[in-house]
Structure formats: C-alpha cells, structure tokens
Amino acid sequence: MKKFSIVIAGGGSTYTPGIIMMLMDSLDRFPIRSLKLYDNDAKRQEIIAKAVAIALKKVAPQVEFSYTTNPEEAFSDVDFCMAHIRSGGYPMRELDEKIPLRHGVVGQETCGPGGIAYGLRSIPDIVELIDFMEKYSPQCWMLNYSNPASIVAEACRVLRPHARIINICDMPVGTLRRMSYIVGKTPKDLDVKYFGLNHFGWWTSVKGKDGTDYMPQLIDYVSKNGYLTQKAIETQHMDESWQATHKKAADLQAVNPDCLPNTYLKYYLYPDYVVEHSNPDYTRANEVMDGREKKVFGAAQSIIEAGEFRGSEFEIDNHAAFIVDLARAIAYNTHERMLCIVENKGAISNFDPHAMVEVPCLVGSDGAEPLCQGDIPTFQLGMMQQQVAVEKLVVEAYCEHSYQKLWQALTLSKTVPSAKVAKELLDDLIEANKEFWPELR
C-alpha cells in the first residue's frame, strides 16, 4: 500500500498538534511515508515543530518528520498540502474583530468587514502556496481549509481556476457531531442534505442511513436548546461566547422553521444582538490568545523542556477527521459524500452558476463532485445572493485595486448599516492592513 507525503501549510498553528496526533491514529487507514511544516513564521513554526518531533519519535517513529521556511523544501515530493494559514496573525484577527466595533457593526473574524479584511490579507498568500504546490509537486491536491472560506475559494476560483485545491470548513462537521449527540447516532450514521456559502447555510434533510427521518427531531430539539448538548464538553469550541453561539441557534431556527441553521448566521440574522453582547476591549482574539494559544504552546514548551512526549499534553483534534477522510477520499477514490465549497454548476438550480457554494459533494480521485439540491426557496435564495455578491465584490476588489468595489462590498454586506458607516469602517481597515493589502484607488 502507497504511503504518502503530507506538507502542512500553517505549521505553527494551535491547531496542527492536534491534526498530526489524527493522522498519526488514523495510520492504518491512511498510511504516511513523510510529513513536513512550513510556515513563514519560523520562530513560531519552531516551538510546535520541536515539540511535535518528540512526540513522533514516541508514536510513528517510522514517519519522517522535518520543518522548514523553505518553499522547495515544503513542496517538492509531497501528495497533500493541507493548508491553515492565518495571514496577519492573531494580532490582525484581534483588530478585524474590534475595528467593526468601534463602528457599532459586527466584529467577526470571518462574517462582516472582519471577514472582508482578513480575507484581503488571505488571498495572496493562499494563492502563493497554490503556486509552490504547482511548481514542484504538480500532482499534489491542497486541502484548503484556511479562513474565510467562501472568499478564499472565490479568489482560488477567479485566478487559479485550473488548480488541485479543495475548499472545507470544519464548522459543519462539528454542529453534525451534536446533531448526532441530540438523536444518539454517530456523524458516521447520518446523511444530510444541506445548501449555503460557507459560513452561511442551512440543513433541509437529516436521516438515518436506514432512513430514518431525524429532522422532526432535531428542529423540536433546536427550537428549545439551539445545539447545546449534555456531551458538548467533548467537543470543540467551547469557550463562553460559542456557547452563547450554539444556544443562539434556537433563534436562527425560528425564522426558518423547516430548516437547521449554520450557527454563524447570527451575526447576519441578529447583528444588533451580536453587537450588543460583544465587548469591544476583549473579543474572540483575546479570548483564543488567553486560552488556546498559551494551552497549546504551552503544552509544546512543556515536550521540549523534558524531552519527552508522555502522550496526553497534545490532544486528537476530532475535526481534523473529515480532513483524513477527505484525503483518503482523493486518495482511494472512495467517492465519499462530504460538504465541501465547491462551484454551484447548477448544484443549486436557481442559483448563480458560477457562485462558490457550500453542498454535498462525492469526494474522488478527480475532486469534489457536487451533488444537486433543487431549487431554494426565496428567502435563503434572497440571502445567499447578497452575501455572494459582497464576496464576488471582495475578489473584484483585490484584483483591481479597487477603493469603490469594496466600499460597495461593505455596503452590501447584510453586518453594515449604511454607506456611511461602511466608508468610515474602509477607511480605518486600509490604515491597519497596509502592510497586507494592495494599494487601493
């Protein structure tokens, strides 16, 4: 059996000890010859790389493990890149969150002017690591699963249209986990049908693979209790302000009755609420830099200074699941059902062609083939076009410099009140992000 070479784009995220502690227990089903980091911050990349390398020697010996900065070195004889990347950091994230604020609209890091900027700062990086990944393993797929996803793979669609990327969010795969909690099945156990853009859609069908119908369930259970569940201790996400999030969900599901929300359309459907109940002197930012970035690098300090890995500092990160099934999917050609952001192509029958929406797709060794969900009803139809247009915006922006498209993106955007607050709210963004941005006329 092939075993295969794995470049992991982002490698001094919080989050990569705990997706290479999945691919190290998921060996038996997805064999690994090498595995490499690459990072442009390499101070940063360094402390999780060293701790890593000690925890390998104790768990796969036989993976070869090495790190680097090096482009060539990252991408030459590599199968996957699985790439996280945060362009600016967290110190960027923390003022896409409080800038927003500061102009009483929603500071998110993915929704809203947050989302816009950061993902301004991620198209050119993304779409370098495409470049590096083409120059010297041509055969590679990227598993792209860096934020925000919905302008990252617009960007990926416009301008490198022909490249081996997929586009996945884990946000999904985690409010599945408790839908499954809610009905006492496993994610495994349940097929869904579901529609949107990343970050913004909605589940129509959740059934048994026997075909049970678990949606009168569900939406009794959600319209009381959003997605919070007794087991949501074993689960991610689970500092205050997502637990505000998942108990939120019983609003978002009373507007659509018929339908299970995505959690993030909160900040869409409810920005005053979301506004109301932010602090703008201490955000997500701060919380993830209080909590799970000293945890993390913490625990990586900890490896290094004995030198040894006893095997509980770093934890298996559950979602990183879908991202070996995902690649084990290209891999063996599995023709696996999985939710990936993929070109509409008439998947949504009444929906822009050339949108980058969010569906079920059979997973193979030729990609992601998108699965046909009918027509939409008026109300998402009427969300979803918004919201593509401001992301079509974001993308025509950065392609022509231009001031005016993104002033319109923010305008349009259902988080900003008014031109006038989405000008003034343009003008402090360009100020912060002028290392990141290209120049705007």
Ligand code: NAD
Contents of the next structure:
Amino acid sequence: MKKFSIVIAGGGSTYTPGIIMMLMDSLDRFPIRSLKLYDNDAKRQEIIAKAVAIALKKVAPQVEFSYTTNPEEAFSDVDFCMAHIRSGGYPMRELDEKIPLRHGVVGQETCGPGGIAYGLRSIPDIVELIDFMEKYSPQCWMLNYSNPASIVAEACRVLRPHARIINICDMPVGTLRRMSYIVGKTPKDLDVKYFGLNHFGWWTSVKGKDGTDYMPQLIDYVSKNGYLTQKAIETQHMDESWQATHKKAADLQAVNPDCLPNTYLKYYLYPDYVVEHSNPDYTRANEVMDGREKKVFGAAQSIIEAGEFRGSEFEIDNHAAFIVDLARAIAYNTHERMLCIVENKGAISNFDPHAMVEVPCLVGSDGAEPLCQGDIPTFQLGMMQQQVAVEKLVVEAYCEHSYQKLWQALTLSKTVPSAKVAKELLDDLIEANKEFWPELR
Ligand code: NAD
Ligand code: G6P
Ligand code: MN
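Show the other one: the form predicted together with this ligand, since we just had the form predicted on its own.
Now the complete complex, all chains and molecules, led by this one.
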C-alpha cells in the first residue's frame, strides 16, 4: 500500500498540532511515510516542531519527521501540501479588525475591509507556495485553508488557473456538526445541498442517507436558538464571542426562512449590530492571541520542557478531520461529497460561471467536481453578485496595482456605507499594509 508524504505549510500555525494528531489517528486509513513542516518564521515553527517531534516519537516513530524554512526541502517529494499560512500574522489581523472599526465599519478577519486587506497580503504568498509546489513536486495537491479563502481562490483562478489546489473552509463542516447534534445524527449520516461564496452561503437541504428530510426540524430549531446546541464537544468555535455568533444565526434565518444560513452572513445582514457589539480596543485577534495561541504554544512548550508527550496536550477537531478526509478522498479517488470552493461553471445555474463558489463537490483523484445546485432565489443572487464583484475587484486591483479598483471594491462591500468612508478606510489600510501590498497607483 502506498504511503504518502505530506508538507504542512504554515508549520507554526495554531492548527498544525491538531492536524498532525488527526493524521496520526488516521494512519490505518491514510498511511504516511513522511511529514514535514514549512514556515517562513523559523522561531515560531520550531516550538511547534520540537513538540511534535516528541509526540511523534511516541505515537508514530515510523513516520519520518522534519521541519524547515527552505522551500526546496519542504516541497520536494511530497504528495500533499496542507496549507494554512497567515500573511502578516496576528498583529496584522488585529489591524484588519481595528482600522475598520475606527470608521464605524465591521472589523473582521475575512469579511468587509479587513478581509480585503488580508486578501491583498495573502495573494502573493499563496501564489509563491503554488510555485514552490509546482517546481519541486508537480504532482502534489495543495489543500488550502489559508484565508481569506474566497479572495485567495479567485486569485488562484486568475493567476494559476491550472494549479492543483483546492480551497476549503471549516465553517460549514463545524455547523453541520451542530446540525447533526440537533437532529441526533452524525455529520456523516447527512447529505446537504448548499450554495454560496466562501463565508457567504446557505443550506437548502439537509437529509439523512435514508432520505429523511431534516430541514423542517432544523429551521424550527435555528429560528429559535440559532446554532447554539446543548451538546458541543468541539474545541473550535467555543469562545463566548463564537457562541454569540451561533445564536445570531436565528436572525439570519429570519431573512431567508426556507434555508439555513452560514454564520458569517451576520457581517453582511447585520453590520450595524456587529459594529455596536464590537470593542474597538479588543477584537477577535486579541482573544485569539490571549486564547488559542497561548494555549497551543503553552502546550508545545510544556511538552518540550518535560521532554515527554502524555497524549492529551493537543486536540483534534472538525477542522483537522475535514482536511484529512479531503486528502484521503483524492488519494483513494473516493468521490466523497464535500463542500469546496470551486469555479462555478454552471453549478449555480443563474450565477456567473467564472465566480469561485462554495458548493457540494465529489472529490476524487482529479480534484473537486461541483454538483449542480440549480437556480437560486433573487435575494441571495443579488447579495452574491455584489459580493463576488468585490472579490473580483480585489484581485483585479492586485494584478493591476489599481487604487481605483480597490476603492471600488471597498465601496461595493455591503459592510461599507459610502464611497467617502471607503476612501478614508483605503488610505488607512494602505498605510498599515505598506510592507505587504503592491504599490497602488
Ligand atoms: P497562525 O499565525 O498561528 O499560523 C500561520 C503560520 O503561517 C505562522 O506560523 C506564520 O509564520 C506562517 N506564515 C505566514 N506567512 C507565511 C508564508 N508566506 N510562508 C510560510 N509560512 C507563512 O494562524 P492560525 O490562526 O493558526 O491560522 C492559520 C491560517 O488558517 C489563517 O489564514 C486562518 O485564517 C486560516 N484558517 C482558515 C480556516 C478556513 O475555514 N478556511 C479555518 C481556520 C483557520
Ligand atoms: C472559522 C472560519 C475560518 C476562520 C476561523 C476564525 O473556522 O471558517 O475561516 O479563520 O473561523 O476563527 P478564530 O478563532 O481565529 O477567530
Ligand atoms: Mn472559513
């Protein structure tokens, strides 16, 4: 049986240990011979890598493990690159969130002006990873979590149209898990229909394998409680601010009563509410730096200091399970059904064929094949046309170094009230991102 070789790009990510633990848990169904970490921040990566080395010695000593900041070493002889880089790190995320709030606008990692700013930082870095992969392991697949996934996916479509990359998001997976709790099933028992853009979509069907339609029950539940559930064994999306987001889904559901919303729609449907409930001095980036980052790096440090892995320091979650399932689906051509971010090509029949959309796909050795979701209603179509134009303008602005197009992108975002605010915001974002963005003319 073939054993696979994997590189994790963004080795120093807070999600790296969880993915590795999941990979080790899955060795019988997805065997691995080599695992490498790659990062452009040697010091950050080293902490995770040293702890992982100790853990692997205990749980899977047969897997060859190494870490590097050298692209050739990292990307040579690999079958899969699991990528989750954060261009600019948490300090830039903090600015993405705080600068818009200073202008009374939603400050969010992937939505609105913050997502646009992050997008312009991510594009060159992801393109660089693709180029390393194609140079050193042309057969390799990149499974990419790096955000903002919608803008990153559009940039890949435009700049590297033939790349073997699949862009993914864990939010629908996490929410499906919550749905499965509500109806007393497991996620693997459920088949869904879904359409949208990344962090911008709706479920139109949730059914059991036997055909049982769970939509009426879910709609009733979500209209009252959002996606807050009693049972929740998740490690991800559990902080108080996330609980508020799950709860807010009730108000999202009210706008489109026939379908179930992605939680991220709150930034577009209730931006005024979001701004009112944000603390401009302490945003999600601060929560993450004080929370997940400290927790994961603290756990790594304690393993290093003890020189020993007890087995429970790192947690496995949906996020890790999804990317391992995806790799496995490609490796064994399983045609498992999963939500991926792909070029529309008619899957949403009445929507731009060249938009990058998030829809159920069959995943196999040729990648992700989108499943037809048919026509979508006018309300969602209108919202998606506006948002996809924002995303396309960001990529055009990047390619053409165009100040004008980036101003248009910000102006068009549903989160921004006027061209005036958009311009003021843009000038602040340019200043904050001058180390990362192309010079705009
Ligand atoms: P993190 O800052 O802890 O980790 C990112 C790592 O990437 C860091 O170690 C950093 O040094 C490294 N890095 C940055 N630029 C790089 C480059 N050009 N080349 C190589 N390495 C580079 O961040 P995190 O919170 O763990 O999140 C990682 C990424 O995963 C983010 O983009 C986040 O938005 C994304 N994410 C996406 C989803 C999704 O649904 N798609 C879910 C969770 C996280
Ligand atoms: C969800 C989204 C990701 C996003 C993450 C943010 O999982 O799908 O795209 O990166 O939430 O979580 P955080 O805990 O970093 O705010
Ligand atoms: Mn996501």
